Each structure stands twice: as structure tokens, then as C-alpha cells.
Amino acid sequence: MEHKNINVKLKVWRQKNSNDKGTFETYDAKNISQEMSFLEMFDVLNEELIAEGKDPIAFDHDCREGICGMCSMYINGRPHGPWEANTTCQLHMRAFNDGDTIVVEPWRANSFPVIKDLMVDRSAFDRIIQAGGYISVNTGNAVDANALPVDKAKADAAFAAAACIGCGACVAACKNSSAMLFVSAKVAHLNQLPQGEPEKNTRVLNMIAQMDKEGFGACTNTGACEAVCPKEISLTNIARLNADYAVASLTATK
């Protein structure tokens, strides 16, 4: 592969806090290696801004390996940028051409208020998990690996759902800012396992109730969430969540 350096123009959303109106500001990123990740390009730009005595661009990041879900950016109208099944930190500058204009925004959702610039507060997801995204167990000796038989198909489906990294791209892509794909993944990876069976109904009811409380919208059934999910979480999980919710609602004790 030919190694090239490119020059790009960045239109970046700058916002001091959640109360600030915010605006786009334009920057020229020059002599950028196409082998750089998108976040590394921002590192270079921020070093230049700091050297000029300007405020660097705030953005979330942590592992930079596509695992933690922190690097939430809307790039040219798509969460995490143009590549499929990819997080922002895994996006490289070879996805762009010399002279391109790249528009970068934070997630746009009322339930994800802007902290500063490209950083948003996704603690709403944490509160949904706290409402039921766990299994209550007594601590003690570890159970033998084969003590609880698990159906292979269910184990695979649970594993696929557990791949969700909670980045919020599904919410950002949805015109209703729905969190159904996230909630369904967190419910599915527990409800399909025998360890999650005892709390199955209360888990579904409590997590959906918390999702509604946080102000997320209803599912649009358009599939935009699945299309932009970096871990390719399936819409099948939403169908499963709706079925579990219907059963839990009918059997819930008043």
C-alpha cells in the first residue's frame, strides 16, 4: 500500500457546555499520514492548537482498540464514520482523500447532553444497566464449568449480544433517539442464559422503564441502529426484547 500524507479541512462542533449554543469551527489539518487513526489526527490538531494558545478540542477516548465505546463522533453524517462495523478509533485517515472536508459532530440526542465539544454524557446508559443489567448471585466458590448446561445456539446468541460496547451509535443514528438496540442487547445476553432466567421478567420491565425515564424515544423499525452498530448487534434482539416484555407484563404481579 502506498503511504501518503494528506491535507484535510475539518468542520468541528465546538460547544463550551450543555447550556452553550455551540457552533462549527473550521481547521486545516495538514500533512496528515493516512496511516494515522482518526483520533491520532485529532491529537496532532490539538497539539497545534495548544501551541497556538488555543483551547484544544475535547473528545472522548480510552482504549483506542474498539472495545470501550468511548470514541463517539458523528463523522460526515454517520456515527463512527464511513467504514462498516468500525469504531471511530479504528477509523484510519486512508478512508479520506487529499482535500476532503470532514464534518465532525457529537451524538445528537436529548438523553446524551453535550459536556463539551464532541463529548457527551452517556450516564443514562449506566442507569439503565443499574436498573437490571446484572445477575444477582451470592459470592462463594466458583461453580464448575459444566454445572449448568447451556444450549449452543443460545450461548452463541448471548455472546453476540454481549459484544455491545454501549457506544451510543444506535441512539445517534435513530431519528427518535431510541435506545432499544442497546437495551435489547444488554437484556438478551443475560436472559438467554440459565443464570439470568430467575430475574428475566423483572429485568425486562425495570430496564425498559428506566429507558423511558431517561427520555429515549420509541423504536422506529427502520434499522438505522443495526446499520451503524460497530459490533453489528442484530435487530433480532429488539424483537426478542418485545416478546420478553409482553410476557413479563402479562405475568407481573400488581
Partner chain sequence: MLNSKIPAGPLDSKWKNYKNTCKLVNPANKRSLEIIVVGTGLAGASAAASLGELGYKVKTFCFQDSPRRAHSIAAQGGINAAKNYQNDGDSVYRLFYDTIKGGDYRAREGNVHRLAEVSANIIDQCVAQGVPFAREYGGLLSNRSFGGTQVQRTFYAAGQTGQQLLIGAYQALERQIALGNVTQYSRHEMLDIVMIDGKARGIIARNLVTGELERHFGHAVLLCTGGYGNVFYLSTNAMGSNVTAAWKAHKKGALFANPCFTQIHPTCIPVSGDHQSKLTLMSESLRNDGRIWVPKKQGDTRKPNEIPEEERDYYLERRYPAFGNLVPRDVASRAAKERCDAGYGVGTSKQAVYLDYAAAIQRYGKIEAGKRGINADAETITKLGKEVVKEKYGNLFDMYEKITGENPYEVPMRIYPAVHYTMGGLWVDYELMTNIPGLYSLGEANFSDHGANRLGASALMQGLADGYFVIPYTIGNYLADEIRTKSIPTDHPAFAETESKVRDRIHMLMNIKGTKTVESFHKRLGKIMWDKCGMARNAEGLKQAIKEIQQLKNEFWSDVRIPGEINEMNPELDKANRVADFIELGELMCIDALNREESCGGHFREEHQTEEGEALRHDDKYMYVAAWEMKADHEWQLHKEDLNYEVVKPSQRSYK
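Got the form predicted alone; could you also share the form predicted together with its partner chain?
Excluded here are partners and other molecules; the one chain stands alone.
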């Protein structure tokens, strides 16, 4: 493996808090090893900023192995940057060339207000889950795990949808700031399993009602969400959600 160091120019969104207007600042990241992850490059830059007595750039991150869903940068016109099926923390500087200018912005959506710099508030996702993204079973109520066989194809499809890490890239990518891919992934996970069947209808109605209340836009099937999803959640889940919603609203008795 060839080790190469590069210099890049960063154009980063800076915003002190949610009331601040915010603006772009430009920074030079010099002598950056291409072995670094994108966030490690930010670490290096932040260390320099602190040494210069400046305010470091705030960004969300935690596991740095692509699973917790906390990192959230919109890099050069794409949530999580240029690599396919990837999170920002797993993006490495090999993706860039010497002399590149990299524009880094926070997720943009009214439902994801900026907290500081590149950090946004995604608590709307928690509230959508609270509206029905669960199976109502108290601890201790469960029957033996093998008492309920599940069609393997359905179990696999449910798993593929359950892989969603709730990062919000779908909302950031969607021209309508719609959270449909997120909601559909949760609905597809739970509604396809026999355990989720009893609450199928109320789940979908309540989750969509909450999504609307949070101010997310409506889905227009453009497919941008699917393209940037780090876990490759399929757009088909949205179609399934539409069907579940139609059935639920047509058969609702109240």
C-alpha cells in the first residue's frame, strides 16, 4: 500500500447554535495522510484550531465503525460523501486528491435543526418510533422463540429493512426532506413479521401521522434516499409502506 499525504481545502459550515445564522469558513488541511478517515482529518484540523485558540468544529460521531448512525456530514453534495453504501466515519481520505476543495455541510431539513456547526437534532426520529415503531410485548410475556416459525424469505426481508441505522441521510438527500425511507424501513421490519401483525395498521397510521407532524416532506419516489443509504435500504420498502397505509386507512373503523 502506497502511503501518500495530500493537502485539501475545506469549506465548512460554521454555526454557533440554533439561533445563529451561520456561514461557511474555509480551512486548509495540510499534509493529510490518505490512510486517515474523514473524521480523523477533522480531528487533526480541530487540534490545530485549538492550538491556534480557535473554536474547533463540532460534529456528531461515536462508534466510527459505520453502525451507530451518529455521524452525519453532507460532503461535496452527498450525504456521507462519495463512497457507496458508506458512512462518513468509514470514508477515508483515499477518496480525495491533492488540492481538492471539499464542501462540508450539515444535514439540511427543517425537522433536523442545526445544534452547532455540523451537528443536527434528529430527535424527530425517536418520536416517530415512539408513535408505533415497536411490537407491544412486555418483558416476560414471550412464548418460546421457536414456537413461531417465520418464513425465511420474510425474515430476511425484515432483517434487510431492520439494518437501518437511523442516521438521517435519506432525509438529507431527499429534495423533499422526506423521512419515508426511514419510516418504511421500520414498518417493513415489523409489519412483515408475524409478531408485528397485530399492530400492523395502527403502526403505519400513527408513524405517518407523526412523520407529518414533525414537518418532513412527502415522498415523490425520486430514489435519492436509496442511493445514499449507508445500509442500502431499498426504495421498495416505501412502496410496501404505501400499500400498508392504503389498507390501514381503508379498513380503519374510526
